[in-house]
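One chain is shown next in structure tokens, namely the form predicted on its own.
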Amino acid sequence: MSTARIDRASSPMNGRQDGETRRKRKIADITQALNVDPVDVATLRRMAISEGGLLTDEIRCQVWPRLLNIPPHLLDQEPEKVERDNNKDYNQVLLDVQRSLRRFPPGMPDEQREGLQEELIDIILRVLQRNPQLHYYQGYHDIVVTFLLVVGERLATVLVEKLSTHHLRDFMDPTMDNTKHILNYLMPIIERVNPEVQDFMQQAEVGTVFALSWLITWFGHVLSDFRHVVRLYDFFLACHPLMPIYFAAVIVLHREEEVLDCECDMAMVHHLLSQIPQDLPYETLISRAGDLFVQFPPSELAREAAAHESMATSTFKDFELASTQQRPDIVLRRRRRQKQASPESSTLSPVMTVAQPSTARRFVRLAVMGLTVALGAAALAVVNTALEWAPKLDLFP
């Protein structure tokens, strides 16, 4: 009779059952988490970043625009027109826009596609009309177009304004260093969870140009799948700007054993990691970056970093990355050092092992941490801090 019963727990069609119960009872937390006054946003960040992330995108239509703290009388405004005569940047968008037939649907039809692709116009213009500090960038329009193909253009017009003044902030200023700097915190996270791979690829000198249009893109110029890019933006939207830049380490990581048996040479590696495999694990990764980001926060690493190099102190509490700035070149030297001066650290096992929090606890830690960032990265382009250190990295050659 045990076995019976076992056998049944464990048939498929439990499975499924058990799947769609969990299905049911996340949405009924999410209705009504955004039926309460006021809304529970935190609980709506840990529905987006927990297992499965918003399910569908009508409950997106409803919970994105929470997660990015957007006024409820903005998202009934009808957009504006946009003049295109004379614009600075209609061309370069009209190129980029031409070149993103991979981003719509296959099969989809080519005159509701290219009637998209002219709302995905409009909407770049819009944003960019309205905020003249920001400047456009190749790939602003993958974000754009996950946008509108989930919500529509009136309420991607207001998604996209406020992302594109807080989170991607850093992508939209004139120069690259922002960009840059965000960068550099990859091999940090990685040397703090398997020093191996980060030393190898410090070796082969491949830099971290590689993970430039995973960062710039929101992943969405380097996954076929469209289910897996709304995934990963349910949950970059609920929690901090820098939660992508996790999840690239997370990839790397991932790939351990390929990049490990790659030669050790610069093209090769780059080549290797530039091509992202599209059947990852997206769930164990999503779990395994937010896992990392309680374990190494911005500001510990951050903090890490003044502890090696005088540095000014910025006064912005609500994003600690803009605090100081993260040399990896200063920390592999003094890693060195203290391997060559320790011969007996040599014994010991080079990948980390990193403490796996509770899972509610996670979830709990992340959506506070992504409550507590009110200006989001938009912080470091109004600070003036030094980037000298930046390496010199040729990312469009």
Contents of the next structure:
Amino acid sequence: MSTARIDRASSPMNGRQDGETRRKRKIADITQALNVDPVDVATLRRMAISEGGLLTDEIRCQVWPRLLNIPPHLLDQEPEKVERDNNKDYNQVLLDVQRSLRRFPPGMPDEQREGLQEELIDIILRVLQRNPQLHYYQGYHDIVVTFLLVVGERLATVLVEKLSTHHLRDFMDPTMDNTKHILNYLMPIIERVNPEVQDFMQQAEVGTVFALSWLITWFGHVLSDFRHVVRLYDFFLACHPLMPIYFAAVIVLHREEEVLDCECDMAMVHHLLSQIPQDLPYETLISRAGDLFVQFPPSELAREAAAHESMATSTFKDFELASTQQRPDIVLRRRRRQKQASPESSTLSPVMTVAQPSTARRFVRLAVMGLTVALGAAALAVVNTALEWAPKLDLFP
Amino acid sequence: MAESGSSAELSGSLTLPPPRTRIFKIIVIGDSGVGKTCLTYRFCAGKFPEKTEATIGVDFRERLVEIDGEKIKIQLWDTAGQERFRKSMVQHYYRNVHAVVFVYDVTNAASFRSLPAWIEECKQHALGTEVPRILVGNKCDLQDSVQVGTDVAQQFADAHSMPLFETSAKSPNSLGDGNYRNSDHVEAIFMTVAHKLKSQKPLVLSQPPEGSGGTVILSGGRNDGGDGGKGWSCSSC
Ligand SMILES: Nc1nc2c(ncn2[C@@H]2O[C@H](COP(=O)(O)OP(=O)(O)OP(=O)(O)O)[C@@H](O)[C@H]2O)c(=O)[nH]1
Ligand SMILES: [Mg+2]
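Show the same protein again, this time as the form predicted in complex with its partner chain rather than the form predicted on its own.
The complete assembly is shown below, putting the previous chain first.
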């Protein structure tokens, strides 16, 4: 018995040491990836997804711009002043920012917080002013505040602007129609994994609005621990823009027992689901979301999601922008063309996709996602070669 | 269909032997920032929330009350005020609603001017005059910055056959009404709606418009700082 105790007592120590070693190793890998020329974005992406994410805010300041493929010269730009008078969005933004006290660290002195709130307003108005096609939505401020707190005003402006014209673009349309369309992916994902849960939710007619704030704030609005929010942002920044909806599905699925035990009534189920438990096993859920994304890529769900609506535009072809050197307007133009033409995915590399038997394809995709932890050492070789291929694989269908 | 939820149980209670707690669903709408979240929170939690946040989509709060010996669950659907959420997002939650609370901010004339649009929004969801509706002017504690006078608001309420209540989610006791029995005015307002609903035949609650024989004629009792329920208590069946 005493030996057992010793064993047990020593293993957490080892665990901690292992953890520390892994952390150091990860930092070294990230540094390495940042220092090669050209910067090894595939590795950075993998680091952002894999356990623990990007670890520190200093690292995030360097890696987030890379994940969003922001040209270095933009990073030194001094943000211009913004006009608040006669600004159509100012009142709403002010109202929302004033009510965002919970987003700031609890111990922060009022004066400092108020200064940051001013910066928050400026960033939002600046991005909106520069991009008249974008429309402010309540919840956008929850996203921007996360960037502000991690990377500071100047860098946050650049990152948020890029994000707004890409990942968040659909939320910023004049209407929420596209957002609703994206929410329509939720039930098909749940259905693939647990039809019973999907059926139950369907019967309760709960809808998907309980997940609206999750989606459009990348969970910034609902998670009280800022570290968790930032960890998720690492993940989402490295992934396809639809990943937040997969993560939403994973949360629902994680709570399947609670859901099935709930009274089958819209109000009750809505209430249950909209209260996110604060002690979620984030790392597990992240890798599960990645796994679901690989198993049931958006292209596969698109038709079902569209069946909920008359509209069938998957507007998420933009992601490859992050890993290539394309200019946004090219992507936007193509996106517009795609909207008019087939809604089906067309940006993947047909050769690779067709040539791979589906299980192998899945395996490679999994590996590329950085979810190698579960795959064991044998997978590493594959991962390493797969990574070289990453941009060309249909990783982001 | 839409009637399959709790309201079906409500009306169909004949077939369900153990009498279930009745549920009154009330939707709370109005512009962003008028205080919908504060009002609903005040009613359900009994206090003014220290930190509210923008409501994204729809939040749900409930409270169990007892009216004339019957336990009733009051469900409040606190909706997002920003216009873009109205159309596609909040829609779903207008279904099976038993009553509507329109809120404006007495210190913000624009929020008052938006009311016709909100009323129209309700009509589109088959929530017209046959459903109990009330008008609440919030933030009365900010006496120095009032932009919407009681007279104008009362005229509007009369024109739309709604009773008007002016109140404050922040300090509902300091309205100088001297009525300490209902020391919480916000509570009194929601309870008035609940009483109104209880006084209706259960069927009416879950039936679409054509069912009810009684278009409720509301006398739109002016809230003279007293018990705002007057308007209804006299016109109810
Ligand atoms: N002085 C005063 N302030 C109030 C009162 N009610 C609400 N407020 C303040 O008004 C602001 C908006 O209140 P909310 O309840 O969040 O407004 P809302 O209508 O829910 O807004 P949305 O969720 O954006 O639609 C908050 O800063 C509240 O503190 C009141 O009775 N008196
Ligand atoms: Mg609110």
